[in-house]
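A lone chain, given as structure tokens: the form predicted alone.
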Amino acid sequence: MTPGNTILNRPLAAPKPAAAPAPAPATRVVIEARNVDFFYHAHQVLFGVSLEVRQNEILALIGPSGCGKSTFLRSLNRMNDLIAGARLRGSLRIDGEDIYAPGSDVIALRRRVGMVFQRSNPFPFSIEENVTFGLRANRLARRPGERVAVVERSLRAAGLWEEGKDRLKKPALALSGGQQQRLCIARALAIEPEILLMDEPASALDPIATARIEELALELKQRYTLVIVTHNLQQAARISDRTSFFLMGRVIETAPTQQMFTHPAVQETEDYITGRFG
């Protein structure tokens, strides 16, 4: 495979954020998952699906559309569960504890993994309403103070205090796309997860406010533990520590980002990334 020919070395369509650093050293696991299936109904989505997160990492999935990877995503926090007909088979764990086992508390699972959608969905109040959604629903920060200062620390963790601070009050609907986005993170912050997900994070958004996001997962990794889900290879080359490569359900290839961009070991990962399909 010639350099030329590596996502890394192709033109940008977006503004370039800070590089990402180099992979950390090996730290503990954050989440394991072991020969997972998944089904819809009869229809079958997952098979055999084995990997590991690692603490404060960015792990990006990639692959072509309907190979898997928001319903991985998904699983990691139950929220399959909504769908009728959706169940797991193998083993799928979060600091060592079986997320599906019988009586596990799902409501406590999503506290710990805190989730961001593909399209920015604000409710419709206030700024301020919205980043405290997650504590009244949850029965969290029950005083006034308390309210404030996560208030303050959310945003600034989402990178929208300054834009945002003399704006509280005021319809979050009235922010553009890419703060709507950021105030999603900040709700998602607000409860304090361990774990964010982020589905095809920006997608929608235009190249300015994808840049801006990615600067803020590289920022959010020094604390959290982030799993995206990207179409656009040249984001999870910028951002991501290690890249899993999804194909018809199965996890083809797992290495680090660099790694697997230049020198990929499996034949089906660099037709992908070299855009021979997908």
The other form holds:
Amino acid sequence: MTPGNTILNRPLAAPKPAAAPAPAPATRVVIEARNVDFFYHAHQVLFGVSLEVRQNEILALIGPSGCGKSTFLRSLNRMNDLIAGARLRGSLRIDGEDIYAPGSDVIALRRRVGMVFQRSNPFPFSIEENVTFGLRANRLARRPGERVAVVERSLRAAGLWEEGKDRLKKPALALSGGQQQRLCIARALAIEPEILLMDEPASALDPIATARIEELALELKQRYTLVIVTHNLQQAARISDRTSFFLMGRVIETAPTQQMFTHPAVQETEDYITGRFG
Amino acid sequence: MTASAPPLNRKPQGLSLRRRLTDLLGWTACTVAFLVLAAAMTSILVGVARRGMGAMHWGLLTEITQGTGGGLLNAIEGTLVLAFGGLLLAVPLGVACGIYLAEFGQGKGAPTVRFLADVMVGLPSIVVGYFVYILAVEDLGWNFSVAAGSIALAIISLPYICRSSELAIRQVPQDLRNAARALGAGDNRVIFSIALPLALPAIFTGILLALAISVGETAPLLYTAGWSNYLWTGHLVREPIGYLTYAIWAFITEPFTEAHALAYAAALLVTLFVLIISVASRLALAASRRRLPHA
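Having seen the form predicted alone, can you show the form predicted in complex with its partner chain?
Expanding to the full complex; the earlier chain stays at the top.
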């Protein structure tokens, strides 16, 4: 890891859309975690995590491997439910609604909270079928012509329309790695979520494909709220509005990104971002 | 690499005598084992092909059996009817079992089903024949019939279809199921839109394997299908039906050249059926490999 001040000397925004000014304090809180503990069987991986995510911001979750940031991310759309022995304690609210309340609708939650995985995982179907999968699963846009419109809108939003419009019926697996990841983003956008979770979305991509994903994230926050797990501190610095630093299952510090990378409030944060461990 | 570095694929010249002898012994044992097996296999195939080809004539495919002569049209038809009848019963149940084992089987249910399937594979096929004989032919009064024969073949092929379906569905990557769930798909959507379509070529391979086994079975049919010199008239019960393996089994023991010719012709036909099915299943498997990403 490069020393911290190298990070600080870099421009904080990607070349294209200029870094948005810090969100107005009045911005609505979309996700609110209060004292979240998380267990796999008896093994506790999150300890009293409290943080909030505001509308139309990008929150980056950083921290060393195994610090619980992915677990926290996956608890936001209850993907952890699929793991035997997974259990959450505390309160996790999205738009004020407790998503772990008994009887709450997991399917409806996942429709509102989209997810992009670390390894791009398009279905081995056509590009078009990938984008419409969520529509079919949720019985949305059923009138003829509607789905065609959704395919175009989603691919445009994911910056894949120009490359993909002439090969909608072609297999998605013929796309390059970066294109596949953008297809996965398009697929998630097709069902119009409010929130998009990204679990190291660019870690398997080359620098150019990574830059495109980052530009895309900055565009997407105009319409969506984004939570991004990343191992890449420069990436967090370039695209996020605020950053949460996780360490051994705890949130050490959450702060506006610029502030965290210049004046971290906690010694551990400084040690981590200056590369002294992790 | 520098010029003085030894080549990587060095010949084992530095090996001790003991290691060279062990090596030689191992290779010899493997080669002999292979040759013995290949010789037996070739002898059977060549014998069947030579004597079967000699017995081949168009009448075999167009005429019905007359005593110990005539054609095999009734037996060819019967083999196909019984094999497909068996599949008709075994495929829905077997694939459903496979889905259960791969997707839902928790607690004690799945291990029990898996154990039973493994026991059924080990069951001697003549026991299955006798079981269906008691149940269907005698107790239900169906006599020798397509229904009884198909049930016997279904019982034989069920465990193969079940286990191969389970493996085929399991082999669909977890990544894709997670992607579907993250898009708001429920259990049924994940199974029927992702797991099953992607597993289909591999499931199909298992079904073809079961078909090959059914075509080659004799023992369970002796007790259940009987034999008939005539074409099937479409009755499911109380009408016996012919099949190729019966022709092999019965006519080879007759003292007439004519009967032997019929037996060898039937053997060649069964071999060809199985060969075609095996090739088809390999092609299906290759298709499934192409379809699945980073498997």
